[in-house]
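A single chain comes next, written as structure tokens; it is the form predicted on its own.
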Amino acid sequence: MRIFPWLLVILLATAAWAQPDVRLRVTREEYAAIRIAIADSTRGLQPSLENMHGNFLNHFNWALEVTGYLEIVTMNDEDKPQAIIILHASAGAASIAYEIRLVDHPSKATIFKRRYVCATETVRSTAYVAADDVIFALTGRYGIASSQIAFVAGKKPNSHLYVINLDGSGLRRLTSLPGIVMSPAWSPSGTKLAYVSYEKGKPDLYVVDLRTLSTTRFLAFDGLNATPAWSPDGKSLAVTLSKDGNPEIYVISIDGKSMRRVTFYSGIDCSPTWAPNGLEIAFTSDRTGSPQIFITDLDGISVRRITHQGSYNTSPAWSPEGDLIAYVSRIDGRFQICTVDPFGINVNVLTEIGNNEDPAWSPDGMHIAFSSTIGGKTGIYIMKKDGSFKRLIVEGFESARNPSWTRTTGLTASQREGS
């Protein structure tokens, strides 16, 4: 049986496919940020809630702007606010209560009011909630504030998996036996993570729950068992094996009850991403002579092409949305990340500096997490979907990659109340 090497399945190495690069021109469509301003009318309050209420203020203020849709600005700033968050908070014996008070700028009209309620142990998540629910009534969005990030970080001959919330708090290290570790993928539900290990000498596929820290060895056929992808459903898994010789996309139910194979090429078929629909995959193939994205339908019937700008493309992600498949194209000499939609039209060149790789979208699919060399080393960077507002989000790991993003049910208010 061939079994290709594993650098080959996944980065699809430069030497096979050593083509000129061909330039793709830039562009961006940059959305201009709501101005909001903050009016705290908060007064009073017993010294032992000061201290709350100032970190309840900071987090609240990290959730709004991290998301690039806002902009906070004083009232008195040449450019007005469109919108004004009254705040006033209230002391209880060990509590404190929010009233937050959206209103448009200047009719004064009240988009909505809320009130929170929030314990010491409970400020950053109450903050992110209430956060989320003001950039709601203001875009039709919910917040990232409250999401997590899986990567991978550390070089050979070992590395290991994490999770991280965005605002760098709650660090988990999910691995601890010696080997590689690769390409996490976050269930639907973000209760599980997906990844690849050669903690047995060889790629298999493991599942770690992360309610309760237990890992199932998931797949282990001879060869390759490598580039997980969770259904939208929940229910399968499409990966890449090479058990019948090379490198092909197959689709397992999670119960390990059934097994479609759904491409048939005697090349490189890697790295499958679903539509949200969990009718198509976009895949990476050499079927025309160098790696290039393709779609196909679950059957491996109707397959068509979707990027045709450079000769090396791969690393397809399927935003939430289904509006946009995100990929890695090699251009003049580097890997940069692209967007093209699923009719292969459109493509823009969202990076422009060092080596860019690993893209993996947002739950509001309006972001997109990627691995980055921008500073000189690898760490994660998160971006607007147009390539604009780009952050550093993980930094201080040996070769920080893979991102995988998802919400969390874990940061959650005490207490939410009204409409």
The other form holds:
Amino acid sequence: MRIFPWLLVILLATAAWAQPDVRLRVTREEYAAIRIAIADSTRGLQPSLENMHGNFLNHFNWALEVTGYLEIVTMNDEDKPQAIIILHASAGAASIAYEIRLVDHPSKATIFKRRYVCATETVRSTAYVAADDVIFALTGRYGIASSQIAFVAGKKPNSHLYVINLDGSGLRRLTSLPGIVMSPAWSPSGTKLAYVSYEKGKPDLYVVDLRTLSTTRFLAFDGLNATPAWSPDGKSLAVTLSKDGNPEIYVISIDGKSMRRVTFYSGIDCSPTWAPNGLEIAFTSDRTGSPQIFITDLDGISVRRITHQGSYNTSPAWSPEGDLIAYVSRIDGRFQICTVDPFGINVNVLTEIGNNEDPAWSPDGMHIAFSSTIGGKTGIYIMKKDGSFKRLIVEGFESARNPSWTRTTGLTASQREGS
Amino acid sequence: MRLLTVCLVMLALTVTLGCHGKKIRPLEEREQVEVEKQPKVPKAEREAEEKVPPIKPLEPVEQEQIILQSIHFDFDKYNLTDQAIATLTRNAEILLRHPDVRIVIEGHCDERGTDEYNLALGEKRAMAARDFLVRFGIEKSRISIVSYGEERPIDPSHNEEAWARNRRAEFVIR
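Next, give the form predicted together with the partner chain, keeping in mind that what was shown is the form predicted on its own.
So here's everything in the complex, that chain up top.
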């Protein structure tokens, strides 16, 4: 009978991770890209709109391909397209209306049909919305074209905090003076960033609202105020504080009204990351003699170790779907990105070259951003969660690092017409 | 009165018995010998010196230049090595002689490893140094700590030698 409550807890936790999603899911076994062809039936657009149409197509194609699990092929039978996007543009006064129909191939069954209207300034975002609808219809999840990455760059200790769209547009610098800044973390809504700054000479925790650009010093206890991680409901931050004499993990409500200590160990506990169900936190601890990844409940009572290989495993990042925890492992003297399931059983090493750190999940849970010296200099790369399809995405900065990834907010359904 | 008498009798007895056993030099004589061994210093100063714990008399306090040496750590460690303890002991002795001096202990790491873990590691290194000084008798209120993680290397090279130099706790006078 004593075992019963624990069984229940395990069952509940498992149930919470396994999302009741009946849509088609791209799993590891069928990770080959879905082949889609695009048939543009647009005819006779006036010359002034041709350029706009070309831009739309470029953005649309990029949004499909950047997912890494869709491949654009020709209509030829030897390319074996599995679905066809039939796209037709018609001119308005200073806008273009797109009719997009996704059909299965070769059955020709319509999967969805929708109209989108864009003007010059909304070509890019409309193309992304349209592409996201296609991606959602094929895979059950939205793509990553409309996402943005917060990161730190600059020669230490003179760094800045930046935000950039995944497509390289919309670069914003959020810090006014160069200094030590680290660990940006997006709120679940993608409207706020928590980060660590030495603006007052020591590591304090700041929160900036991207809509108003107002910054508040959220935590400034003695010692460390570090490694922020938003709870999935956006109401709390898990942080590392050393105010009680040791780096420990605490959960603090955003309204500042409650604080609970989660870890109780005399060594290092840091880098919390939330399970998507908000019931557990993975973190780094050296309680077994070397830094390893552990999972604890919010009371700090039930704690289990999930990394067992090697003597240096840090920086856990729990995937949005809950199935994997990405982390950094020191292998043969270099630092690599790995994933492990929450039970600590299946480990995959995703990088091999250079030093690779700071894993951060994409909002769709299919990709991991990380900082890497693959290309000789430190930059931010993304890859699929199986380690394939590695691409440098933040270029031209001195040691870009500490990525945090979120879906771009503000794209509205008003760009869609009909259903 | 009775008590005083008893005391006097006992004192007389002790002196007599003592003289019969081992020959003991008179008190004044012993004092003279000890005083001759030491440099001639006014009594007040001598007493002040005696209050300070076991420190070799150096130059006068106000002329001493305060140099607190950094200590170094092994990779991914925050325990104090024998060498670090020796350095910390010297630093502690200096701080004891200068009770007005307040310090910041900065914890640093080498570039390897993750930024976040190194921030915590730097904090633990600074804490280890502070705790040693406090055990040695330095008031905790004189010491503050800050971790810089891997943000402030003193050697920007990417080799073992540089990494060893960068894994350190520095003692900065406030």
